[in-house]
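First, one chain by itself in structure tokens, the form predicted on its own.
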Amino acid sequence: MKIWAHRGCSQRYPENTLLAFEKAAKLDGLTGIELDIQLTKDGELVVIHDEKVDRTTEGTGYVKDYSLSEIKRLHIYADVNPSQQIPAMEEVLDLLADRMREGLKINIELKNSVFPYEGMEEKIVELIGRYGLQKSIVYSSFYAISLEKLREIEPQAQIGILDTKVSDCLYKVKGGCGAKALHPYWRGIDLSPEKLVGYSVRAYFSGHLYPEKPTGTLLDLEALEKQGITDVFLNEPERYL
């Protein structure tokens, strides 16, 4: 089973943060860290899960809405640690292109599904070129579109394909968004493993995000393999390596 730290390693730290990524880099074993990605007014790159910064800022409204130098003037409370802040997306690849180069990966899951962000697909895949780091990317999304589309820019990108349902990603992927891998919920796996073969399955989690208290309990990767499942974005990598 390979593990990959969800939004970094978000249990312990704010997610999507310079600082959970950079612990996620120093676990040995892991296979990647994924993140995810929107555009701001003034059309920069920035790392953040939500349409909005409400939830994991002070601030209030949508990421669409704000400038680049105005959404870095938002705090990100990380407890004993310094206060964090949304990160361009440049900025991660500046702390992590020395891991990125040594085998780690990055999932970068398109945040396009809400508001299709013009010029989104490439944008990124040229930030991805100047660094010369396309082969430790994956891209990801919910908008099967964006995807067809990062294929035509990036013809040899490795792409995988977001939904519920093992079956809906499969079905988008029938469909021609040019998915090698799918990324199903970890409980929505309606498919036999056998109708999974020749796929990379990296399965999501919900969990518990920092500062929310841990349930204490772990998966059984075991029996998660047995459906299929080959990765797993996990909240707290750490436990499991």
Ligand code: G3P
Second form
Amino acid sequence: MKIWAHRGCSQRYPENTLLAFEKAAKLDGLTGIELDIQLTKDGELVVIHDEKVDRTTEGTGYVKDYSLSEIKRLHIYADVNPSQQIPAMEEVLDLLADRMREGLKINIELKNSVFPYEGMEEKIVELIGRYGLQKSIVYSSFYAISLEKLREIEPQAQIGILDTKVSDCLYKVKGGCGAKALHPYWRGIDLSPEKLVGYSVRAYFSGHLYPEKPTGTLLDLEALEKQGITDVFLNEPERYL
Ligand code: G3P
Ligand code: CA
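Alternative state: the form predicted in complex with the ligand, after the form predicted on its own:
The complete assembly is shown below, putting the previous chain first.
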């Protein structure tokens, strides 16, 4: 089973922050880090899960209504290490580029199914190209049209399609989104493992705190593997490595 840090080491550190990514990058055996991108009103790529800043910072309103300099003034809520801010995607690459050149992958989830941010695909492809890190990136989105666009811009891009059920991921693949990997919800494996052969099947979990088990109970990764899941996105990868 391949293990990814979901929004960084987001169980113990604030999600989608440089701190959570730095902690993840230090883990031996980690396949990669998953993170989410949105676009500011001045067209900058920032790393934050929600369309709004309300849940994770003291601010209110949509990311798309903040400029980069305005959004950088906000603080991420945290009991410890309260100095974290919403990172620009570029800051994350500055932090992780060396580890990525050693093999660490990044799954960039384009959060564009609520607001189909104009130009997001071009911007992220250009940025990754500038760092020469194309081979270290898996792009994903729930929004299949965005992935089609991304593949037109960057034909070699590695793409994973998100949906709740794995059958719906495959449906979108057949629709031409260009994904070679399926990113379903872990309880959405509604096809037999034989039908999933040849795909990376990377399962995500729900809620902020993972795994969805009583504290102290570990997920049974062997059972997930038997269902055809090849990778898992975990908030607490350090417990499994
Ligand atoms: O990419 C897998 C997973 O992160 C999708 O759900 O809501 O955590 O972004 P969410
Ligand atoms: Ca995500």
